[in-house]
Amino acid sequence: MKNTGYLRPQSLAQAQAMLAKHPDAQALAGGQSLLAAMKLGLCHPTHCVDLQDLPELQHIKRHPDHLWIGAMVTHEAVANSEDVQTWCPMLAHLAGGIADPQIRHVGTLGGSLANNDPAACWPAGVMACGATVVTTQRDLSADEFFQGLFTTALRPGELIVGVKFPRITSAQYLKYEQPASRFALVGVAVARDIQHKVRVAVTGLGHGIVRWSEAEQALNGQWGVRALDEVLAKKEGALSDVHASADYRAHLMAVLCRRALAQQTGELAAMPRVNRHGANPASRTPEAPHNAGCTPEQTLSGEHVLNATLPRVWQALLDPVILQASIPGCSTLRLLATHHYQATVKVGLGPVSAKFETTVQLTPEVEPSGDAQHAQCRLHVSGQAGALGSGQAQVQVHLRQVGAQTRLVWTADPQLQGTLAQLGNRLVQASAQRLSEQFFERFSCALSGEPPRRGAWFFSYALFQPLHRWWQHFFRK
């Protein structure tokens, strides 16, 4: 933090035109989030550009169609604005209950939403109420604007302004708090907007604000607790970490939801009684929380099916131009030895940024020839994050053909050592799948020489996804 400027502009504009002056520099909230990960070292902007000033994003103001609420506008102001508690009690409520007094008097809306911390409470508010979120570039739906973990659709020095809540007949937030950081183990937000149309939001499941879809089908057919009772809480969309298994963050979904929902139409929020003939669907024997998280370290997997031959793939995972194109924030990919290369990978994940140096070591094991229908190979990659230790992961990958395509299958096996395995080994169990979606997406469109899309590695993922855990539970909002 020590070469780190500061500046303080007094109007929106000018804050923009610092932004665009410094490409490297930060916007600064209420900064919970991104102090922390200075003082850290996870991240090293040129310049903080404080917002605190700028009158543009400090109002709460009641429209005809809809409540306008500022980015800069502090958790505690909302739970105490009449103009909030009067439109929609439940903004009030969720921002009341958010860590504690100093956290509120300092945190932002604004701040909160461009974080979007996979366990915060207000993306649950803004995306159960369908809200509109205000940037100074354009206006993003709440469906729009939430894009996965940590990830926002902002753009490099694009601002939140403000969110627009529409009109709610009614609605209730409620959470399973931990006790220290009163993040939501899991949070559900249930609302009905003018119209009767039913929005269900639910956070903390690990891989950031979802909705519910399934709950959302059968209350829109009826309004009650009882249509929730053949709803399934799936755990394939949840994480299990050392606070709760993927089990138990379903159930804790299902039970928070009727628990929402009766709080507005005064029925009881029981569950469901198990028959004799087995158990109702949406009844489930979550296991305990304090049983999450206690088996081995993961093994990371996933499997896709690209549009090309298998000996076209195999050469393109042997060639550092497309291996260099699949990576997002790789600057420089360089060829060491066969098959040896050493990369240059910038990581970016909320407030974090910081630079690995990678190294990856590609064994061939079955190499295609003639007319093979199978390739094998192994890789052993390894990165160094500086002082917060290393990474490294031994990937199996399979090819078979398919028609023309090919089937590619690779299992992960990630270890860390120095700070990043003290801050979480155990939690090294990213949403593998759908990070490593994002790099093969990349892949693909470099066989097909489409430009690729922005996303994240799967490893530089990986080595990251522990301390964020460990991080967000200690430096509250």
Ligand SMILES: Cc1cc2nc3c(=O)[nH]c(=O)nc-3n(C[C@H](O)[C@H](O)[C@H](O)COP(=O)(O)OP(=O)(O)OC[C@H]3O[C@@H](n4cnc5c(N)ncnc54)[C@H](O)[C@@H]3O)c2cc1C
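Between two forms, the rigid core is defined as the largest C-alpha subset superposing within 1.5 Å. Because the structure is a prediction, the values reported are computed rather than measured. Residue numbers count along the first chain shown, from 1. First, how it differs from the form predicted together with this ligand.
- The two forms, fitted on the rigid core, differ between these two forms by 2 Å or more at the CA of W314.
- H196 shows a C-alpha shift below 2 Å between these two forms [criterion: core-superposed Cα displacement of 2 Å].
- A movement of the C-alpha atom of R155 falling short of 2 angstroms is seen between these two forms when the two forms are aligned on their rigid core.
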Second form
Amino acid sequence: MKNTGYLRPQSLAQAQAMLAKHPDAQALAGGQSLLAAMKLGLCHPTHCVDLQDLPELQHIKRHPDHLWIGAMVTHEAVANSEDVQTWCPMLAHLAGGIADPQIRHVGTLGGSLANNDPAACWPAGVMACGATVVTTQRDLSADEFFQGLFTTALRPGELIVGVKFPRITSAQYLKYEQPASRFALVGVAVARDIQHKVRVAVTGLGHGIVRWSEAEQALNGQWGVRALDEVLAKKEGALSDVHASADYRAHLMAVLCRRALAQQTGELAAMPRVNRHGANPASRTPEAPHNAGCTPEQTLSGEHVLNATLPRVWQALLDPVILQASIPGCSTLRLLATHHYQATVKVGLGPVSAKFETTVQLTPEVEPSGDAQHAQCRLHVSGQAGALGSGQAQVQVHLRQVGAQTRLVWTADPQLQGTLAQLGNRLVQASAQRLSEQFFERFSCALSGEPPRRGAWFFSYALFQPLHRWWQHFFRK
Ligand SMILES: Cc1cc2nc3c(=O)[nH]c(=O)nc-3n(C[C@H](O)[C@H](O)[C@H](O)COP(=O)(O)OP(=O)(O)OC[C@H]3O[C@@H](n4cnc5c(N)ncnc54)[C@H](O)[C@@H]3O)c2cc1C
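Starting from the form predicted alone shown above, please give the structure in the form predicted together with this ligand.
Below is the entire complex, every chain and molecule, led by the chain shown above.
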């Protein structure tokens, strides 16, 4: 290794002056790529200009129209930031899925973008969100910034200061990772902005981040997995190497795109199951990808017979007062628009107590009219539990009149992100099932004007005890 000078500026202006004075110097962020490249003799900067003391590059801040993440913010800080989790949970989960804890604690957003590794995760998140990279000289759109294999629009001496992420209504990133490094063999980010414009960004496919325009076009026409049925995963530009053939990379792109989309639209239940044991090798479904913190597919369901006629049950489902009384742990419920509510719900998930800021959108699909014996509605529930993570569920409710009673059948596909998702499948499934049971227990009481029965609480306590034991056992391991 050749001798290299080490410079430690205390302001952005000083850093720029140092880089101007030493044209062959290089900025040093966490050194995760730069130092390795230097050790391998791949680059020989005369000086490393360490950016760690520059306050301008260190913070995360929410603005009315964008989220700011400074260039020197580490992946770990992004993953744990409440601001990021609230603004766009996908970014927190993307950062939390990078490499291992050591790398996440020193690797930075700016370093990752400037490096523009063809299999890195950050370029996918930045590109799918249509973010703006702010440098010491200008603002660059993601499309302008990334220019192929390890290449960006950065000029000599130009530094990334931070990234502006616009508002996004929904986004997901999934990668099928290399087991050794956790870099993406292929990773796909699908994001939908507030104008409902969709961007699909693919990393790991070829020589850098690319947008999949055919998929974007199809999803702009129809926001759902079916829109992708006719879209062919093109192999042009896909890389063949020791890790995967171009065919396989293109196949992964298509599968991950569908899954990333299905997690947002609630269509997971309709997706093919992951082939873990090679039962159907012809389908070549990949092993479970890193799913950015979401629990794998799991559909919950239940059936209840209610002592009321179909029109009465329907009316009660649309009544915010009955809804609030039925949701376990609901302290406030505010009407935002017709059938659109905002609620604060405290949920006991095993030994963890999480307070969810929740929105519930109810969509009547088949209304009871005339002699019709059935009705149907859909609820989209989305909740944020701060640093613990977030969750969403699509709940499908079918009602059928049977004599003087109504049979109610529901299915739900809860998905959790962040720490909540790491609680483990069985625990999450049991808790979600319990909450759903409690909801209908309370709903049934509210329908008949009774207070909730003691049995509901007993049921929850009886379930809580084995869960708590399981939790303690889990942490003693
Ligand atoms: C084993 C391993 C596994 C990894 N797995 C993943 C993964 O799964 N997904 C993923 O996305 N990434 C992964 N990474 C990449 C890692 O997370 C870092 O993001 C990346 O290596 C950049 O490191 P750094 O931030 O320390 O930047 P450095 O290594 O310090 O710098 C990298 C380059 O960026 C330049 N630079 C740094 N900051 C700036 C700035 N503000 N302005 C202009 N130029 C700048 C430097 O001059 C240098 O050229 C992995 C890395 C390793 C070593």
